[in-house]
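Here we start with a single chain on its own, the form predicted on its own, put down as structure tokens.
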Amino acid sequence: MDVPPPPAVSTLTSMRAKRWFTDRPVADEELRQVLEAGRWTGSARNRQPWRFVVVHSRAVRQQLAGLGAYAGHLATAPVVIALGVEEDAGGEDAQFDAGRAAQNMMLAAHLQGLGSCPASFFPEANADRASRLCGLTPPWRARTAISIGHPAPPPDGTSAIPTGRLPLAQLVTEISEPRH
């Protein structure tokens, strides 16, 4: 018997990456709420190893869109938030914490009816170029950016991305106390 999830969980599980946006701008207050959600994200030892670079410039968004295999959506979003991470202050911990901040910002966008999608800048040379475009200097580096805007349907109405989720039975392994 399937039990429907509570409303808060349904809201979380209904979020999907949006790669297509209308021309409608993101309101300043909507953007501020997204940034606040990132600011209040927890981090290891409360280091907050991130800085958020808000990119409104069409030219910079278009250049960023060319720096990742799946970053094209950055060019068409009304606003992009690049995550500058202080890599010298915790290395992999800092990247994990930045991922938490990105997810919180994407959830805040979703709760306001906005769409979002993350993009990664790889290989290393692309992350270096993205960092320079965003005005970041070492130890700050941008490996990730988030497109944000009012969602629009894909141009052809379909997606090449598979839909659905694997069942929990395929994803979860439990380790319990041994029985005597």
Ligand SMILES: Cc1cc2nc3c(=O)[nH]c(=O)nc-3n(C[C@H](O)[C@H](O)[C@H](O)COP(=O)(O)O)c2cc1C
Second form
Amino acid sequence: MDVPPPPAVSTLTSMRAKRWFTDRPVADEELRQVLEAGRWTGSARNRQPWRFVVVHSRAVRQQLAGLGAYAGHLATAPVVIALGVEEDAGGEDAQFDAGRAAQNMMLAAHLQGLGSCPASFFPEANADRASRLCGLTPPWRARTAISIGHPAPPPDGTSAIPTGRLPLAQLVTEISEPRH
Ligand SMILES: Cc1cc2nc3c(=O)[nH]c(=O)nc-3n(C[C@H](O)[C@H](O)[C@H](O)COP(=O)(O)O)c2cc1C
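The structure above corresponds to the form predicted on its own; please give the structure of the form predicted together with this ligand next.
Then the entire complex follows, led off by the chain already shown.
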């Protein structure tokens, strides 16, 4: 029989992507807590290869929303955090580190009753445009931004993206003895 998760764990596992938001602004203190969660993320050799560009401007959010096939929610969220990553430093670790920072910020939003969703800028030329719009210059580059706001129900109640997760039985293998 499955044991129910402790509340702290179900708080983590209950976070779903939110792409629709009410008009209610994100309070300065809520936003600061989200940014603090990003700031305190661990990174390889403590390089902290990230910068957080907080985009309040509706005009800039609308431009960013056009730089990814699925980035439309950036236009309707009250605030967006673009993730500048120092791509020259730390190689692939930098992207892993930035992903950790993003997840920490999204969880900090979730824990405060806010919703969030990442958006990817692609192809490469769009990541370059997004970086310029965010005032980032090489080696800093934004491939991803996160919408944050008070969640609203999706207008049609459904999403084209499949939900749910693969079962642990499909995801996990265990090694108890050396393999020869
Ligand atoms: C690296 C990354 C990029 C993503 N890019 C987008 C995106 O461009 N647009 C979008 O709507 N969602 C984006 N997402 C959100 C995923 O679609 C979402 O995490 C996934 O569908 C699981 O959602 P759920 O937790 O609500 O089931 C991205 C997620 C990640 C981790």
